[in-house]
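Here we start with a single chain on its own, the form predicted on its own, put down as structure tokens.
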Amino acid sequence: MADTYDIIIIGTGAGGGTLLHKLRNSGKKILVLERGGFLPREKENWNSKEVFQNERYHTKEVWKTAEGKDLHPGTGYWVGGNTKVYGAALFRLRERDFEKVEHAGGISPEWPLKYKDYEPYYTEAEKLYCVHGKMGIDPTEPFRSGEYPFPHLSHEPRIQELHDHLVHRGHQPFYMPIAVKLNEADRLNSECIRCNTCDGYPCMIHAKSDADINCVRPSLANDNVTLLTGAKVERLVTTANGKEIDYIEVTYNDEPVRFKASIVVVAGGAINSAALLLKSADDNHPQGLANSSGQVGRNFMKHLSAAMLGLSTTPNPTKFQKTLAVNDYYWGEPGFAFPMGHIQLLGKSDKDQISPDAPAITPGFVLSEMASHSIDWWFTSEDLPVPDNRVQIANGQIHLDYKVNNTEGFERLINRWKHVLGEIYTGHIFLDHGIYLSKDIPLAGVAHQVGTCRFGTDPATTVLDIHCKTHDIENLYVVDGSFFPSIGAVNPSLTIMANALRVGEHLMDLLG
């Protein structure tokens, strides 16, 4: 016997725990289910030694490659998803993202949706996360239908003074949109307190704002809401002609249960909903559910991301940098008419953090001089979804075949950069042409992970219809990052929660 309710949810991050604050007053019986537990409260959420050396709260499963080496994902399992240690920088994408774009390195394809199908639910989400912000500066800011729903933060000294020198050589840096509870006219009534431990830490004040804080606890005190943590999904089961679900498959409290409903969403993240339809494979769907396109797990897309320190002889103080981006470069520049990508500030980095890309010998102070010494940046490019670019299922466990494509935007987006913050050399800011150390994120760092099941019209060519529903079974949605048919050159984030949103408003019309 299975436990029957209108609506289960399956996962809690940027698209269920959404979705489930937009359904929460519905009257419906709604059950959400989550493999994790919550994160919990501790000294080491603000320790950046456990957070980024020890992945304290990464998942410790290993995953394969398309060689079959090992990964070990940057994901974690928790009542929020991965919002609990994102940076909080919420994006629209552009209006030209939502169009068929040519890049250097191939198409991005147009969206069945466009920008101002979504522009209402991205005002929705601003508001719900709490994004601070500034309209009218950022040279390629989409249309808005209002200002922010709270005032941009404010650079500290050392950002103000490149911001000015940005200004000065005649580019455009704008504030950075960010999800934080902070009160800068009253400090001493604001929950943020603008530390250093925000970017990739989870907040141990909840002074940030993630998909847990925002939506699922305060979903929790309607009667009509249960939530399941340690509940990990293992497989949907269909009815016998196979186009409806039927019930679920779940393991709790190490026992296997059943559940069944009107309405099944799947909402683990792109990489871990795809692999969910794989393993539901029965005789209805042999290649997996909601594939009979065998387009489930292709186009995985996560961004041409990296990292800079940018060195100089100056201290930089700032505790709260990550309040500054650009986007100069979004379209391309004079001589290459191809997108490049999106430019911004990181939390301020420690040593701990830099240590493992530095030489083992390198002695702790001179980590520490170069911490206190540097200007942290992040790159991301558009990578174009590919067929070959997919997760797979083998004896039960994930493979993500992953190729880098549309490198040569992203590559001259890093170089004009290092050229940019050369030229702003004025014995305070750079040495002359700056010393510089980047990375490039590898294949592990799935943080912008979409594409997996993208929506379309065609039921040849897609794995969901507009609503995100899928076109082969009736009663089964999926609504987190799988979705996107591009992915643009900002973080996804916002975008996955605006449409959560729109999926929210159309189940409440289908279920009265």
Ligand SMILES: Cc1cc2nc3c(=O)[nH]c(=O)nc-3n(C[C@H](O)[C@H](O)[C@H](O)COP(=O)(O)OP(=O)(O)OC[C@H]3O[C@@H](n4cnc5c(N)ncnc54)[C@H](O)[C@@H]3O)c2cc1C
Second form
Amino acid sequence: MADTYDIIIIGTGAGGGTLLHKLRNSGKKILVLERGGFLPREKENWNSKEVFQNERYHTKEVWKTAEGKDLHPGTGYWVGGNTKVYGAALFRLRERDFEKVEHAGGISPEWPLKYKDYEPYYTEAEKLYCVHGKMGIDPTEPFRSGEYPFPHLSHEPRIQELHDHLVHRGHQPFYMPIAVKLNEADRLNSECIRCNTCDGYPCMIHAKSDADINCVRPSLANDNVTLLTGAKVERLVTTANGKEIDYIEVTYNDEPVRFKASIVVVAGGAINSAALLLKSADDNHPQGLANSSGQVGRNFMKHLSAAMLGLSTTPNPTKFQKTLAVNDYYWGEPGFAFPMGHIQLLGKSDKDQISPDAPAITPGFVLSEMASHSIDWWFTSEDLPVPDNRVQIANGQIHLDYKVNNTEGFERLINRWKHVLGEIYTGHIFLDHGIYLSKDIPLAGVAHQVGTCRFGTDPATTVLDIHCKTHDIENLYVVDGSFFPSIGAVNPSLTIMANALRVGEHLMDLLG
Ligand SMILES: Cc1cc2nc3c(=O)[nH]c(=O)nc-3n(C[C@H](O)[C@H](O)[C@H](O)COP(=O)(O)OP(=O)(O)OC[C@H]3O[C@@H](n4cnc5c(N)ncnc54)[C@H](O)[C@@H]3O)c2cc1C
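Form predicted on its own done, so how does the form predicted in complex with the ligand look?
Then the entire complex follows, led off by the chain already shown.
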């Protein structure tokens, strides 16, 4: 006999954790299954060698590339999912991101819902995750029904100087929307201490808003919510007619267990959710569950992204650097009428963070000097959905096929920004791709994974309907990054969270 619930949510990241929070007061009996545990609070949380070189918080799972090579994915399995280590830059997609957009490398498809449909949920998600920002500066900012719930985070002096130079030259840098618990007017009583161990690190003092701290833990106060950690869902099993999920098979405490629910929500992240549907193939669904369209696992996107160390003779003592972003080239530039992408500051790097990308012979003191004199940048451009960029399962193992596309605008963006910065600072030196300390993020960097179960109105070409219910199976939903028809160029999590709130509202209506 399997324990029975109203709703089972598989995964507790930006999608699953946010959905849980939305449903927690519904009175419904909710079971949350998370393969990971709570991320430990320990000194290593803020040790960059442990975090970036030893990949302490990444899974040890090995996937395969299309070429059959081992892939060590930069992803973690924890309560809160990848929001435990994210940079907490919570952006809304732009209005035009929901439309069909012509890129230099092809077409970014239209979404079945539009920005106006998401606006109220973006507002709700920004409140839930305590986002700081300031409206009216970003030239590409979409319509907002109100100001950010919390005031923008100030720039430290070196970044303020950079900001002022940019403005002086006609650029429009804006305050990064950031999800932390900080009151700059009362720093003594604030949780966030504006440290340099935020972007990419777990927050040891729980001052970063993530799906664990802001959503899962508060929900556990409710008697109707049960969380099982270390509970890996292995397979979804359908009823004899194949139209519903009958029960799910879970490995919990090394034992096989079964659970049943009226509604099953898969929220394992775009790669693992697709993998779970494909692994659950049965006689009624030989290509995998919810896969009559053949689209499950396809159209995987992860952004074209690059990190760049901007070296200068001037020291950069900034601690919390992630306060500035630029969208001046989001939709292109004179002479290039195609989208280029988004620019933001990274968390401040240190020598242990940059050393894996430096030649092994580089002495430690050189790395320290470089880190202390650099401003660290992050570029993201849109990769387009391509059917052959896909998640597959072979012998139970995840295979990830991915070829980059749409690179012209991306390369142009990085070159343009080097040029802009070069004009600002005399004596400014940039180390370029292939030299060292500036690099395109490789396939293992699956941080921004989306698109593997896209939503839409046509069951022949999409996996999910507009409520993120699978077209094929009546009680099966996918509520994480999988649903994106296109990725846009800003960070994806706020859209995943907003969508989870939207689907949560639908589920509450449905369950009454
Ligand atoms: C270093 C880093 C920095 C980032 N910075 C930003 C940023 O600044 N802004 C931004 O918007 N985004 C950022 N991201 C991306 C962001 O973390 C993801 O977009 C977001 O977490 C995805 O949410 P999700 O719900 O789709 O998946 P996840 O957050 O990955 O959650 C999936 C959950 O499902 C669980 N799970 C998977 N399979 C199973 C299974 N079979 N059984 C049970 N549980 C399962 C996993 O353990 C995990 O908890 C960053 C990511 C990384 C890694």
